[in-house]
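The form predicted on its own is given below as one chain in structure tokens.
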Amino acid sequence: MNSDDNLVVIDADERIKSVLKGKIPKHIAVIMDGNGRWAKERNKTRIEGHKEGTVSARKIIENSLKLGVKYLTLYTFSSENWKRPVLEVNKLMEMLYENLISQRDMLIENKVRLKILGEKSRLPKKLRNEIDSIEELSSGFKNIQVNLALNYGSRGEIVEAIKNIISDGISEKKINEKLISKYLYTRDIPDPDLLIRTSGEYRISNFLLYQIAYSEFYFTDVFWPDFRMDSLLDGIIEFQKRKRRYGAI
């Protein structure tokens, strides 16, 4: 008998039902990593890897909706990513624009609110215009809020928050953690319960440094283009095993 004959195969729907019996993270943040390595392993171009990564982005939105996640933050393009080759950056910007247009109907149908976290001014004008249009269109949707961290860097976010606090003339005595949170891109968004990073890397890469102080971390070797419902369930199951003490016993 093959040893595999003893393995118990769990139906995908049964896994979902089991996970739904536990606590579902209200806010999941994802560092989507591994597009380039996924492509290299398959003798494809990096751009092909990014294209497949956009499929995973759509899938995680759909799957998060199915599981009842209320906030999903995707690290889409960091402020450091401008250092990549110009041709790759330009193609990524074009892909972002095309995907926003192609996913507009899906966002409307599923009542998905879209919000951009990051500095928009450096983005191409037509991309900014499309972002502004979809943000306004979806502003009243409540099924799930999808935050795209775009031209985002957490250190820069914190520096900008401090500058704005000073500019607003707020006295030293009034500055506290709650006030600082109101000056971040994530104002009015609860901190992530679960942070997922794909591709086997174990670093934060300047992502939500202030907001993840008490988030649970889940690292997976799965490259982002291969990240589907099973991978998401793995992360949530691990989250459900954790006991969040917030410094208490």
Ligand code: IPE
Given for the second form:
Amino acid sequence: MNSDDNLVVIDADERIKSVLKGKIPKHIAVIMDGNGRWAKERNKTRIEGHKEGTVSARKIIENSLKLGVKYLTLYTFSSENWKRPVLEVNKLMEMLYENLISQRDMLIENKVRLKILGEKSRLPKKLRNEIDSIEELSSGFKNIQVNLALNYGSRGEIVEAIKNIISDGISEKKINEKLISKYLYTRDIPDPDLLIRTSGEYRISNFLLYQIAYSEFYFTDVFWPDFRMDSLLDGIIEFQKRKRRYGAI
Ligand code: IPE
Ligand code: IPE
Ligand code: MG
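Next up, the form predicted in complex with the ligand. The previous block was the form predicted on its own.
Below is the entire complex, every chain and molecule, led by the chain shown above.
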């Protein structure tokens, strides 16, 4: 390591310390976008981009733990992503399965609770089984809750909630905002404080529409495979400058 590298390391530690003096968002939600474009810029395949993206996903879990974030929601596969070529979809499902297997010990060691948000029935059986097993095994863990939004679409989530409210025979008088929250995949999870989207896209792409009513948004041009602690700190520093008014003055 030369003296320049040293300087960079000290700098990062100092930034972490200073961020920890401010308010840390309790729940961060991330639209992890730009794997394909990251790969294209390097003449790599989209799959290689996704593979690099899984490294960033592991890192953001570790870094969120370090910073004391309590809920981290990662948009992993949308209900619209089935429109992609079947080879890409299959590879994504395969990589997810392999990652869950290889990260199992890390999740247990760090007492990470894992939850899936989304319609599990369309996922490959072996992936579903692995998910069920990790969800159950980690259900009592409290260091951080990591939610993977998988085959997730917010409009579909709301439609399902309405159907279930009707089939449960809930009377009109009992329907309020809190009750609707209870019928979403995010029941028992506080709304995101900070929503991050990478890759320079400024849209929500059917993610947590009900839950982000008062979230702070942070958009960065960084492609997801390049997203590391420095980018996360950039987002949190920006969050710490915001004044949340919730409609008041
Ligand atoms: C995000 O990267 C990963 C998923 C949506 C599964 P993309 O694959 O959307 O990357 P771009 O947007 O094509 O660069
Ligand atoms: C959103 O990214 C979904 C995930 C990150 C999993 P997309 O790349 O699918 O979104 P659009 O198509 O650009 O809106
Ligand atoms: Mg994309």
